[in-house]
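In the form predicted on its own, a lone chain appears below as structure tokens.
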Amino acid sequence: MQLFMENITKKFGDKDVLKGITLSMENGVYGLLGPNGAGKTTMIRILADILRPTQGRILINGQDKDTCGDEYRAKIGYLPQDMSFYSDFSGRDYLQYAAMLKGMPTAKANERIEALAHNVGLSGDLRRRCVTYSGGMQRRLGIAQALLDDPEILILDEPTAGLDPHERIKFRNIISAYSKDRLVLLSTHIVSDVDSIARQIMMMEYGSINRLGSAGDYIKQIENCVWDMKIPVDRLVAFQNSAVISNVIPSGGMMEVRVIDEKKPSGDAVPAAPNLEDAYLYIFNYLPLQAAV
């Protein structure tokens, strides 16, 4: 499976939301990272064939998606950022309704529903109304819906928004298990969602994808740019106004601070091993800060 975006541009009025994105993806998990308002959801909705681009085209295995029509849409499993349910629908009702919209035969749909409910941990809850589900259960129901007709392309928009750490880990494990033979695009602003499962990570800002690489590539770029240091509590507020801080831990009367900086921020600062979250903060916070200076 190859999905190719060529010069995808999207305007809303006079505003350029996407600016000429060209990108090629194959089977595996791709992370789309960026702050809120970067254009991630617009790009996701264009790929899911919900929005049309102002300019550009999408090719699937070398064929323009617009000439594929329903055949393209049948290859897509989509989990939107915001999910809604009919108040009287049970989990089973919701999945059966989704299967009907996808044109699945009843017997095949029911068999698939049982298998997916087991795999996402909802077998014992299908009779319950969806509106009584926790946030994590609703997201797991959503991923079951997206996987119903075994799509070749799985598109997930902020899939762990609002979930606690335990549910986020559980959700990532489900995505990882289903990513072997399909293309998965996971859009998020939560770095840990893609840190361990994405083969390639795109960094998006102001409607453009400025960087593409593995987690290791990004981490390598900020070697010698992460520091641990201690400062008094009363200096922290003023210090953080001119520094990029990734973590703070109280330690007696002092604060242990993790700082992103190309230069040693203080005489007692010691180098720290960088991680992907440090790289994210470096790209979206430190570099703009330095440009402003």
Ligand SMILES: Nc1ncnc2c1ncn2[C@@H]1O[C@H](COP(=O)(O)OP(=O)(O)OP(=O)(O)O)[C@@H](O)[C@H]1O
Second form
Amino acid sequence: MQLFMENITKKFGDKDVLKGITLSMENGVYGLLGPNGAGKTTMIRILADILRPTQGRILINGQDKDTCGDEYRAKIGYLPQDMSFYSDFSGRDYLQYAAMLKGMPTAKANERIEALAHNVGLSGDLRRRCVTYSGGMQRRLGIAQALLDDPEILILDEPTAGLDPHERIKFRNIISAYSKDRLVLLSTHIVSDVDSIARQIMMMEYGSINRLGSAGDYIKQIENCVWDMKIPVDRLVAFQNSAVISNVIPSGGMMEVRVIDEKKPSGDAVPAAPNLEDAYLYIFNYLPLQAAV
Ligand SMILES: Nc1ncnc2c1ncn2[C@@H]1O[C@H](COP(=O)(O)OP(=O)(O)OP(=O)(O)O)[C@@H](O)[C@H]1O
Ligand SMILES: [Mg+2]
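Output the form predicted in complex with this ligand next; the form predicted on its own has already been displayed.
Now the complete complex, all chains and molecules, led by this one.
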């Protein structure tokens, strides 16, 4: 499976929300990270065929998706960032309705609904109305919906928003197993959702993908730039205006601070092993926009 975006641009009015994105993806997990308003959802909606680009085209295995008719949509499982539910639908109704829209035979749909509800931990809740679900449960119902038809391309917009740590780990394991012979694109604000499972991580800002690389590539970029140091509590607020801080832990009467800096920030700072979250903060707080790594 190869999905290729060629010079995708999107304007809303005179605002350039996507600025000519060219990107090739194959099987595996692709993580999409970036601040609020970067254009992640817009790009995802275009890939999910919900929104038309202003310019550019999408090729699937070399063929323009617009010449594929319904075949393109049939290959895609999509979880939108914002979900809505009919108020009288139970969780099972919602999944059965989604299965019907995907044209799945009833027996196969019911079998798949049971299996997926089990996988996302909703087996005991399928009879309840989904408007009464918690936010995390609704998210898991949406994930089950996206996986229903065993799609070749799975596109998930903030799938883990609202999931508790245990459910996030379960989700990560489901996606990791699923991506062996499938293409999965997921956007998230939680760096740890993708650092261990994504083959490529894209960093998007102002409608462009500025960087693309593995977690290892990003971490290598900030080797020797992460430090642990202690500062007095009353210096913390002033210090955070002049330094990129990725973590703060109270320690005795002091603050233990994790700082990202190319230079040693103080005499007593000790080097720390960098992680992807440090790299994210470094990129979005520090560096001017640059070409992909
Ligand atoms: N239908 C629309 N009409 C006008 N502007 C829009 C529309 N949809 C998105 N935008 C604008 O496009 C920009 C990108 O929005 P988008 O939702 O793609 O960002 P995002 O990266 O998904 O952000 P978040 O992390 O908050 O979900 C924002 O400035 C947003 O206001
Ligand atoms: Mg979004």
